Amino acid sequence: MKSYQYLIDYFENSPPIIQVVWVVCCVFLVSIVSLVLYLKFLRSKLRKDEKIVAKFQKEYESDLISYLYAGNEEEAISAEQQIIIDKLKICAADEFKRRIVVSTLLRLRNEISGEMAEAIQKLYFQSGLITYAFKKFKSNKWYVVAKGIRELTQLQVKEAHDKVMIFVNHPKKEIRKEVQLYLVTLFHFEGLKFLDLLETPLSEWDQIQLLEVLQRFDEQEIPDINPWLKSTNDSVVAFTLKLAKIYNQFEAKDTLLELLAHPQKKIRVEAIQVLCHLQVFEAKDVLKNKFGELSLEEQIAFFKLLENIFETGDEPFLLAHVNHENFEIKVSALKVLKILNFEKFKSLKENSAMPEYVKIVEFIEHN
C-alpha cells in the first residue's frame, strides 16, 4: 500500500507536463494491450471460421458429387438427388452456408464440362439458389447487385438475360461492367446488342475486357456493325471501330468513310486507321482533297494510310510534303516517293543543302 501511496503522491506533486506524459503513457499501454488481445481473439475466430468453412465445403462437395452420379435415365430426378436438393434448399436459407454452397458449385463448374456442367447448373435452379441471386438485384448496395450478376455469369445462367439487361445503363460503372461481361460471355457477339441501348460511356478498360472475352470464341460472324458506327454514343463508335479492325469488317466501309466527317477528332483519326488497315482506296481521295483542313493527328494518320495504298498519281502530292515541318509526315512522304520514283527520291538528297535532311533521305534509302 505504501508503494502505491508513494506513486500517487509522486504523481500529484509532479509538474503538469510530467503528469500529462504519464497519462499518455498509460493510455498507450492500455491501447496496446487491448489491441493485442483483440488481435488474438480475431485470429482465433478466423481460424475457427476457416475450420467451419472447410468442414462445410467438404460436406457440400461430397453432396454435389453424389448428386452428379446419382442420376438415372428413367427419372428426371432420382430419389437420392431429391434428398440432396432438399438439403441444399435448407442450407440456402442460411446466408453463411449459401455462400459456401455457391462457391463449391462454382469451383466444380469450372473443373468439369459437358453434361455434368449442365447438371450443376440445373441443381442451381432446383435448390432455389438462383432466387437469392435475383434478390441481390433489389439491394441498395451496388456491390451486392454486381456480385449477383457475376454469380449468374460464372454459372452461365442465360435465362437471366432480361433481368440483367435492366441494369445496362445503371449509374454505377461497376454494375454496367458486370452486365456487359455477362452478355458477351454468355451470348458472344449476339450479346453486343446491348450497344443499341447503351447511353453511358464505355471506358477503354471495358472495351479491352470485352474484346478479350470475344477473342476466346472461334466463331467470327458478328452482327451488322453499321448502326453502332452511327451511334450518338462516341464510346460505342470507338469500340465498334476496334471491332471493324480486328474482324476486318470491309462491308462497313461506307459508314467508315462517313466517320471521316465525325465531330470528334479522336473518332476521325481512329476511322482513318481502320480504313488504312482495310485498305479502302476511296478514303485516300477523300482525305487528299481536304488535307489542308485536317488536324495534325489526322494528317499523320492519312500519311500512314498512304504508305499502304498509293498510286503513281500521288507523286505530286508527295513531293509537296517531302519537306513538311512534321517529322512523321516528312518520313512517310519520302518512303512512298522512294517506291514510286526512286530517281526523284535520290535527287532530293543531291539538291538539298541541309545535312539533317540528307541524313533522313540516306537512312530511308538504305532501309
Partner chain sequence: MSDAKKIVLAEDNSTLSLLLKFRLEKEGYKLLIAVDGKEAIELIEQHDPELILTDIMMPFISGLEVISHVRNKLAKQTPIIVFSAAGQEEMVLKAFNLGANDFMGKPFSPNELVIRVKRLLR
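Next up, the form predicted in complex with its partner chain in place of the form predicted on its own?
This part shows the chain on its own.
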C-alpha cells in the first residue's frame, strides 16, 4: 500500500510530459492485454468455426445426396425429398448455415451435368435459397451484390437476366465483371450483347475470363463481330480482336484492315497479329506502303506477318531490312529470305564483316 502511494506521489510531482508518457504507456499496456486476450479468443474461434463448417458441410452433403437419390417417377417431389426441403428452408433463414448450404450445392453443381445438375437447381428454388440471392441485389455493399450475381451464375438461373442487366454499367468493376460472367456463362455468344452497352473498360483479365467461358461451349455460331470492331470503347475492340482470332472470323477482314489505322497503337499491333493469323494478303501491301511511318512494335508485328504469308515479290523489301537495327526484324527478314532465295541469303554471310551478324545468319541457316 505504501509503494502504491509512492507511485501516485511520484506521478503527481512529475513534469507534464512525463505524465503524458505514463498515461500513453498505460493505454498501450491495456491495449496489448486486451488484444492478447482477443487474439486468444479469435484463434480459438477460427479453429472452432473451421470444425463447425466441416460438420455442417458433411450434414448438408448427405442431405443433398439423399435428396438426389430420393426422387421417383410418380411424384414431382417425393415425401423423403419434402422433408429435406423443409429442413433446408429452416437452415436458409440462418445466414451462417445458408452460406454452407449454398456452397455445398455449388460444389456439386460445378462438377456434374445432366439430370442431377437440374435436380440441384430445383432444390435451390424449392428451398427458397434463390430469394436470398435476390435480396443481396438490394444491398449497398458491392461485394454482397457481386456474390449474389455469382451465385446465380453458378446455379445457372437464367430467370434473373433482367435483374442482373441493371448492373451492366455499375461503377464498381467487380460487379460489372460478375454481370459479364453471368451473361456469357448462361447465354453464351448471345450474352455478349452487353458489349453494345458497355461504357467502361474491359480489362485484359476480364477478357481472358470471358473467352475461357466461351471456349467451354461447342457452338461455333458466332454473331456478327463487325459492330464491336468499330466500337468507340477501345477495350471492346481489343476483346473482339481476340474473338476474331480464336474463331477465325475471316468475314470481318475488311473491318480488320480498317483497324490498321486505329488511333491506338496497341489495337493496331493486335490487328496486325490477327490479320497474320488469318493470312490476309491484302494487309501486306497496306503495311508495306506505310512501313516507315509505323511504330517499332507494328514493324515487328508486320515481320511476323510476313513470316506467315511471304511471296517471291517480297524479296526486295526483305533485302532492304536484313540489316535493320532491331534484332527481331533482322531475324524475321533473314528467316524468310533463306526460304525465298538461299543463294542470296548465303551471300549475306560472306559479305558481312561483323561476327555478330554472321552468327545470326549461321544460326538461321542451321535451324
